[in-house]
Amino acid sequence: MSNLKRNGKLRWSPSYLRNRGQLTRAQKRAQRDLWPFYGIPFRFDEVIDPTDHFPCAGEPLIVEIGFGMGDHLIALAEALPRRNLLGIEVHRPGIAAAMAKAHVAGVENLRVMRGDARLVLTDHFESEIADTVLIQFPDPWPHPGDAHRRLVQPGMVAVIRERLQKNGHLLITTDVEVYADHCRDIVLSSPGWKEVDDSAFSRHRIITQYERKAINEGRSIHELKFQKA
């Protein structure tokens, strides 16, 4: 795995906790059983070949970043069975989990990685990999001496157009209108972005759970689509 630190200095500040949780026995086998088919390892600075580890070869890429549990990954698995999915995520009881529920839904066309999302696209995949990144409630870090450790920066934004395929999509979900103002303000300040009102794959989006609570508490969801120009 490449590291987040060069030169004894992060290259940009983690927009999540390091620990989170600990591995249920459950998701112990489940990490242990099935990371062999579901997970995608990978070693310093090595650029991994989709092709290599996708069953519909050719097919472009569906990545979701941060995907929690994995709820709105399988049912997008599930729903779209010719297509190639990968989660990114870094806490590993929610890789554990979604593993566990990709294989009792018999889902195959999914994989995920663990790891920093922008390392993992920054260092590990090289060339215009997919044609849809999906970024579903992301933490919003709302107290202003921690903006900066939002997930959605201009180096982020950056490097997510360079996988992206031509007229590729980005869609942010949130809960939280500031952090829906500055997703906005983001893209559309970098440079070859415009915002568009829908999307092939937004109509397969799901209600996960935290969304259910989130619209129960009175909060308004914000769904944002860009699409790279």
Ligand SMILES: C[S@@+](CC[C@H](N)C(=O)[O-])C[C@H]1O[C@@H](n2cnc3c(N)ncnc32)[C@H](O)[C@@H]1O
Contents of the next structure:
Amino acid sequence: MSNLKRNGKLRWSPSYLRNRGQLTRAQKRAQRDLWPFYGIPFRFDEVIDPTDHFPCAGEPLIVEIGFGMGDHLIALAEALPRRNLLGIEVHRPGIAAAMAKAHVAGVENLRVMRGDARLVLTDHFESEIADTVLIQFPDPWPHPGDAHRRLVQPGMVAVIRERLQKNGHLLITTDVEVYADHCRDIVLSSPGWKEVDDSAFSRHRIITQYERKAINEGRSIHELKFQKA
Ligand SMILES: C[S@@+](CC[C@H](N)C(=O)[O-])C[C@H]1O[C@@H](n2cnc3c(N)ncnc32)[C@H](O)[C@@H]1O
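Can I get the form predicted together with the ligand as well, since the one above is the form predicted alone?
Starting with the chain above, the whole complex follows.
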């Protein structure tokens, strides 16, 4: 049993905005029709064995945390058909939209879980399941008073490290310089990480609507790459 087990009780502040919008009719349909294929449901005390859910048996997972509307996750699943991808997101309309896009793209190597990634990774997996964890444009919480709500915190970094295989990568992309500095400080002051220049997965990164808006508004994109030592 993981020494990180928390049994459904989140001890950190929410890193996301609650109640962000209702499902459209199309999203409700996607939720009803596509969740049985793409969704991994779980009870509060259930530990998931990835081999029960993914088509490429025994392959480590690529995990994307906070995939939003799923564009990057689906592009990655299409580019890497022999890999297993897991998306974790709290936002129900985003999950439904992503499943609809995955269905249209005919993507089958992708599954999604709904919940706070910190709890999902802590309570619902036990071993080193992934070789890559991606966090694309986490909610920045730029004001110092909100810094406790940032997703990248020492506890989260420890959970991710426990789920990564040796030499696995954590890739974080942000358009907020203060968040990039925050992430570098948090990860490099946590035990067992080093910063690296490259990762096999950065070349598959696509520019999502969120990133396009950031570029159009003149913000620089910071791509941080860390490796589990
Ligand atoms: C700013 S959006 C970026 C979405 C997407 N990655 C992109 O690049 O377009 C951040 C996303 O992270 C999700 N999120 C924030 N905290 C999370 C958490 N603890 N667990 C899972 N998802 C989370 C939010 O719901 C939101 O969809």
